[in-house]
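Below, in structure tokens: the form predicted alone, a single chain.
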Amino acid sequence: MEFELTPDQELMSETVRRLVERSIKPLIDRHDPNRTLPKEIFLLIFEKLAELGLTAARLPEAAGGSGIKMLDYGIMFEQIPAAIALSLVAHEVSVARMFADCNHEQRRRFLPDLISGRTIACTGSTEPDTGSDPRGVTTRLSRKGDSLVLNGRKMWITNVSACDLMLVTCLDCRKGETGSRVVKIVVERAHSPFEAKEIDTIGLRQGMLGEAVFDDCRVSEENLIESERGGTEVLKSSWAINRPLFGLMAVGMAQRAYDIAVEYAGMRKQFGKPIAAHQLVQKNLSDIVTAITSSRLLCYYALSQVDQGKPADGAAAMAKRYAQNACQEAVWQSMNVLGAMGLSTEARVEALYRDIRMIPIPDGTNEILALIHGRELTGMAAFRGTEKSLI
């Protein structure tokens, strides 16, 4: 059992944290923090983040992708800032998804431009009334003389505000209004126009999260995914992987934190000498490591099991929401470390706590997290219906 990073590990931490520092903060920092990044940006980094593969992290070689274990990738993705994080996540995650389900036509067409990085793409799971049981979805995909028409709303979609391509779970009603198969199909922003708008949010105010409107927009029925894993199996199966991304994501934001405030404390003088010499400065300073190192093991090991196919629901879900939780309490400990100067935009501790607050809801919020736990402790569902129909 090793708890070092390997020294190809150590490198690709390193090369993603320098290309950050290098290329990518010099990007963020020159646009409002409390204002969406425009698309220009977001293609920019996202191809620079190509140039390591880190688009299409869990395609093979022989597709396009990278072909790294994704304790790799995990490693890789704590470097990067949350808002461009949550971008590519959302970004990758439908690349792979497209891949495991559309045929070889559909990969042809949209493949290379997302994995190269000049398109943008998303998900389109969530509505009003729907979350983390995606089979509650009542988006329609209905026949309209010779076209395919999609209606509904999509909601808390990132990147939806940019994207070229949009990955939509809806209901299969080709046959009537009664449908209940749950399908999918491609929507392609440019031959298929739909209103979207950004919501505003308590932080990661630089990413794209919003909602879509389709009002009888017209799909071409090629791209349409008929998949033979059902419509919502490979949207599930992905989320082993993208919980722990998010808790690394926490972790990247409470060690940012804690960098702050190991700083300050070493600079700021109280009673004769620097805070960093006073007990109970130690002592929160010790719970902030304790938080990040444990949060960000749990997450390794939930990759880990990914890489090693054993089954990962739990372990991932154990992750994202010991890692949200803990780290969100570093952060704050870290504001505390830093006084009345904490609460000051200056610092930028207090961003930090905004947009950390924001880790509790992607793919699954803490509620529904300690349930797939607790069923794969148990072996017994907390959820309705049969085991086929829980995330």
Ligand SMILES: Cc1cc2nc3c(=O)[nH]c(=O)nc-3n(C[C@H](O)[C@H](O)[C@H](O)COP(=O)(O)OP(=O)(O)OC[C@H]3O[C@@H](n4cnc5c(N)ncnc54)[C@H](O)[C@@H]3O)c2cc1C
Contents of the next structure:
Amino acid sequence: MEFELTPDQELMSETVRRLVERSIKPLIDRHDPNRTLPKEIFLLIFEKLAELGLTAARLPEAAGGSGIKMLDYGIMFEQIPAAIALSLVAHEVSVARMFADCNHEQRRRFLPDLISGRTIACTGSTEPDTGSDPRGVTTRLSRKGDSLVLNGRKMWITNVSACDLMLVTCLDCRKGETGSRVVKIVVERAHSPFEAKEIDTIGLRQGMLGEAVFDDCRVSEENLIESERGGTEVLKSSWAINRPLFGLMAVGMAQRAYDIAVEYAGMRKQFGKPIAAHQLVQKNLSDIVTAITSSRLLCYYALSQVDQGKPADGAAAMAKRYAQNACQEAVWQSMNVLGAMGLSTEARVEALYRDIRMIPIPDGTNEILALIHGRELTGMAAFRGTEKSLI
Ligand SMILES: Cc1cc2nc3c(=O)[nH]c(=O)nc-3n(C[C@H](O)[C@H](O)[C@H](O)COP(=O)(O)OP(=O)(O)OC[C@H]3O[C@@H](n4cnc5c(N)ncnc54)[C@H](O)[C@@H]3O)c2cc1C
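Right, the form predicted alone is done; let's see the coordinates for the form predicted together with the named molecule.
Expanding to the full complex; the earlier chain stays at the top.
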């Protein structure tokens, strides 16, 4: 067992950290912290991330991806500011899903621009009445005259306002309503325009989270995914990677909150000495670092299970749930170390506190993650009796 990063991993982490400091943060800081960044900023950043292989980390090199280990991906991902990381993971997992499920011709048409960061992708699964249980989708794909049309509404979709391609989960009603099954289709915004708008949220306000409405939206039949494997398997393996990545987003936020808190504690004096010299402030700092370290290790563990081809659903669920809870508490404690200053927008910890509140929901709420882990521990699914679950 080895707990240190290898020299290569140190280099990967440092390379992303420097890219963020030199090229990404200055772009972000120039914009309103409470408004979605313009699409051109996301594209500029995606192009830079693409140079490091981060827009297609799960794809093999032969397919234009970086072919890196998921643990290495996680180590790099942790360095990326959360609003960008959210966008990146939504884009990158959509690329991985398309690679896994699309036929040769579809891959040729869609993937090169997505991999190079010239276009942005998203996955549209959630709907107003369909959240944790993905089986309930009602968006319909049907035939109208010679063409296929989509009708329905997708909610809480990362990247939707700026996306060029959306991988949409829908009901295939081409042969009528009865027996309709869940399928996926790639909607190309340029050929199949649809209405999309941002949803205002508590945190990650520079990021993109919104809804899309399909109203007789014409889609080419060539974009329908007729996967041999079926979307479900791909979606499941993508969750085992996404969940620890979300955990590492929380780790990154808690680390930034701690960095602010420890610096402040060294400077701020009360009772004649720096507050860092008071015993209970030291306990606070110790609690924060314990939360960050344990969360990071659990996320790394889950990703390394994926790399070794071992069952990772339970580890991934455990990692995200634990990391987000522990790191949310760590950010809260960091705010406390700053006293009233922690509440000011100037200190930037309050923004991290709002941002981290976004993490428990996507790719499995805390309750659903506990049930996924419980299913692995007991061999029994709590979702619907003994029926095999989709999540
Ligand atoms: C930042 C962010 C990014 C997102 N990105 C995307 C995206 O790119 N694409 C996409 O399709 N969706 C996305 N989503 C949507 C997300 O996947 C859903 O919000 C999530 O699956 C939960 O669904 P819901 O919000 O409808 O909650 P519900 O499913 O309605 O759950 C409400 C509450 O009930 C609990 N609950 C539900 N079922 C059970 C159960 N069986 N046992 C115990 N408790 C239960 C939940 O834990 C939760 O507390 C995103 C959401 C957020 C916040």
